[in-house]
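So this first bit is one chain, no partners, the form predicted on its own, shown in structure tokens.
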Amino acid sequence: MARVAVIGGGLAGLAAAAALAARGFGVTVVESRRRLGGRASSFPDPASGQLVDACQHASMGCCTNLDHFFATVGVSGLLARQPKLNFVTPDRRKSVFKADPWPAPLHLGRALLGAHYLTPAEKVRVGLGFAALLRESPDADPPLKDWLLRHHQTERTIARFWGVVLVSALNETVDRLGLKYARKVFVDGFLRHRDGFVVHLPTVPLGRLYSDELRGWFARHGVEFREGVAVRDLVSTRSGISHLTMRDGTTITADWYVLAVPFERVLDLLPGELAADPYFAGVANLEPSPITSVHLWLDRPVTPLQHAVLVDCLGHWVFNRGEVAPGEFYLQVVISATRDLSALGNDEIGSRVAAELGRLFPEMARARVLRSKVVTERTATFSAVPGVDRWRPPQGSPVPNLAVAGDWTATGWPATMEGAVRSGYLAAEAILTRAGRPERVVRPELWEARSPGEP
């Protein structure tokens, strides 16, 4: 039986892992925290022992292989179907995305019409830029401001609308962006299929996610997890990489390799001469992007809306877990983007938050804040700047039984878990091809399975 090491405990690691142990290679991820699911998991809140996301993370419709991975593995029964999204504004009105029963991209017309956020001439320009990003190339790459700015928007609509649902989407700011993903975001997301929009929020903390479903398939399959342990560094010789050395001075050995590490850590991996070669030296180009999420505990509940997306408001996202435990009440906002928040403290940010809260739900104004606290991740994401792919290198590296996996690789798709998990199929794919038994192990994009019209 061939071997395979995965270094890399996350999404793109698990999805590499899976799809090969399922085609009879076996399988060891190695993987330096004591818990798997990478950015997307949870941490234990010190407080009460509960488990709490780092960054609540959600899937949408169009993100086909998450959806494959996790019905793989046997957790979808753990996430959740919005069909509606809330937007709300500071003066507490809200407005209800839904789809109608009509073909794409027809569709979401009316909850497009029904957004008192926009005046009926915003509509129009909105229509009109969606109408320029179907006829736009999928490879067209320029700055997305002046683009949008070029096709009729104005600064307003592109604080009200476009920024709205790219600054959460791509967890980077509008003048940053270039238009390849942006386009991807919305012709994906919102133009080419009905389900495409829907968003799939886990019911659970994200680390129940890798719990006993999650281990049980692995196990099933021959899979070791050794957790706790960190990879110092790949040996490679002239024919590929030979072994893996730890940091507590042990090996591994296998036939085949998956880096599966966020881009900042790779060129530590790696030997001075691989980390030389273009195909890796690129990665030193990629920019990351932060991300922030308040955590609060309230002693009662202030809304009753999931969810809600916040327009001209700090906060982005507000996601509402309910009771977690007897009198306290979990809510969760999130904030993408945040450079412009280092200077502050996180206790200023918590404070601007809960005041904010307080002016979209007025119940907020009678609640508690029993504890509160604020995690910011600095290197969530790959900042997706005009260009960007062209220091994202293909999962098959110019190392013979080397594959590379992570969201930041060549996957067509900007920085999310659907792109974590295509990236690890991806590297399947590479190491399948180079051992003589190429396989499309990809599933196709949602508008690509189904009809526009098909529910």
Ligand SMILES: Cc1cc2nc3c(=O)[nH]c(=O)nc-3n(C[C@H](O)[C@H](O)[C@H](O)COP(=O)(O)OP(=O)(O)OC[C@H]3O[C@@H](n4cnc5c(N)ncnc54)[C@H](O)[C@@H]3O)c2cc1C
Contents of the next structure:
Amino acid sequence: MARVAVIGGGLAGLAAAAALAARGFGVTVVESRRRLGGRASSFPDPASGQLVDACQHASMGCCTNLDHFFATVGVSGLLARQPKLNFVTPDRRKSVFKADPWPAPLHLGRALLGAHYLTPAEKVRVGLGFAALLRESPDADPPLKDWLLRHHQTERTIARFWGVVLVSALNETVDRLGLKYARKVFVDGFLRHRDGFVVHLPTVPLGRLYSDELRGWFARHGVEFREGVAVRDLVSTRSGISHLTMRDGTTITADWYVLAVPFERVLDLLPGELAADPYFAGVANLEPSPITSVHLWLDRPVTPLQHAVLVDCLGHWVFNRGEVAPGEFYLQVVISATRDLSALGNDEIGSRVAAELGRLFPEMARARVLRSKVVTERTATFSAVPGVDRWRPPQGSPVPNLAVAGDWTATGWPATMEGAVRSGYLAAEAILTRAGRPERVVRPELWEARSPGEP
Ligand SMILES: Cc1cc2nc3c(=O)[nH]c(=O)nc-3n(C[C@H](O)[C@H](O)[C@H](O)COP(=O)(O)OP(=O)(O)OC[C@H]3O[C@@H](n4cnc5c(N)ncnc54)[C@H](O)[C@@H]3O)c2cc1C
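Could you present the same protein in the form predicted together with the ligand, rather than the form predicted on its own shown above?
Let's see the whole complex now, leading with the same chain.
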């Protein structure tokens, strides 16, 4: 049986492992932490013992490979569809964004017309922007802000509409983004299929996704996990990677290798001559973008909303997880692209977010904060600046027995869970092709797979 060593147990590594194990490869996953899931995971909160997400993660209906991976390993039932999104402004007004029973792209027309935070003239501008987006080539990637200003948008429509969606979806500010992935968010998520925009949220802490069901599936497919063991080096000969050396001095030998670590770790693990190869070296040009999440445990519920998208606020999303322990009500506020907030420090960000929640939800004035925590992930995602794809390598590397995976590789997607799973499936495709068994592993897009209206 051909052996594969997968380095990194995030979604990219797990997806590559699942695809290859299902096709008869003997797979070992090496993960430096003592848990799976990488960035999309949880940590045990020392204060309560509760499993807390480093940051709430959301996916959308257009994430067909992520859906497929979760269904394969048996955890789809731990996520819930959110067919209605609540958009809330500082004056406490709310617009509910939901689809009408009309075919895409008309299904969201009435929801856009009902948005209380845009004037009628601004809604016309946004409509013109959508029409222009559809006319653009999917690969065009000029600076987004200039493009928006050239296509009927104003600072206000950018701040109150385009930015509200894009800063969260792409974890970058509009003035730094390129057009390509902004277009993709709107076209795939809002315009091409009725289900594309439907947000999927785990109903459990993310860490729970990687427990009994997933581990059971991998065990049945013969996958071995080595957790808490970091790879130090990939050792190469002229014919390819010969083995891995671990930080504890042991080695692992396989026929095939999948390197599925975050982009900022890649070059350190490679031998010098490979790190200098232009295929790998371009990774050094990817820039990280941070995300901050503010976690609050309160003594009472302060809003009936399960989630809210915040317009014109410091926070971008509020997730309300309800009563997580007797008498403890948990809210998480996510702020994306927090580069400009780094000088404030976590404590100040936490106080400002708590004050903002007080303005949005009056019940907050009566609530007591039992505990709070602010987490900033400095290298949360790569920044989707104009032309970023020239630094993202395809999964089949120049080394014959090495594939790479990770949300930063060339997937055609931004840095997301969907991008990570896609990269893992593409890495499996690269190995299958080189093993003389070419096969399509990546799933069809939503609009190719299902007819409109089908769940
Ligand atoms: C705060 C935050 C919020 C986010 N929100 C969302 C969201 O709402 N929706 C969404 O779709 N995406 C979101 N993302 C992005 C998403 O989490 C990532 O795109 C995805 O999880 C990346 O998966 P990956 O497998 O490519 O990388 P990772 O998850 O980083 O996995 C790489 C793994 O490699 C391991 N590793 C590193 N070095 C070694 C080594 N030497 N030896 C062995 N193992 C090693 C790491 O420990 C890690 O487990 C968010 C990310 C962050 C940080």
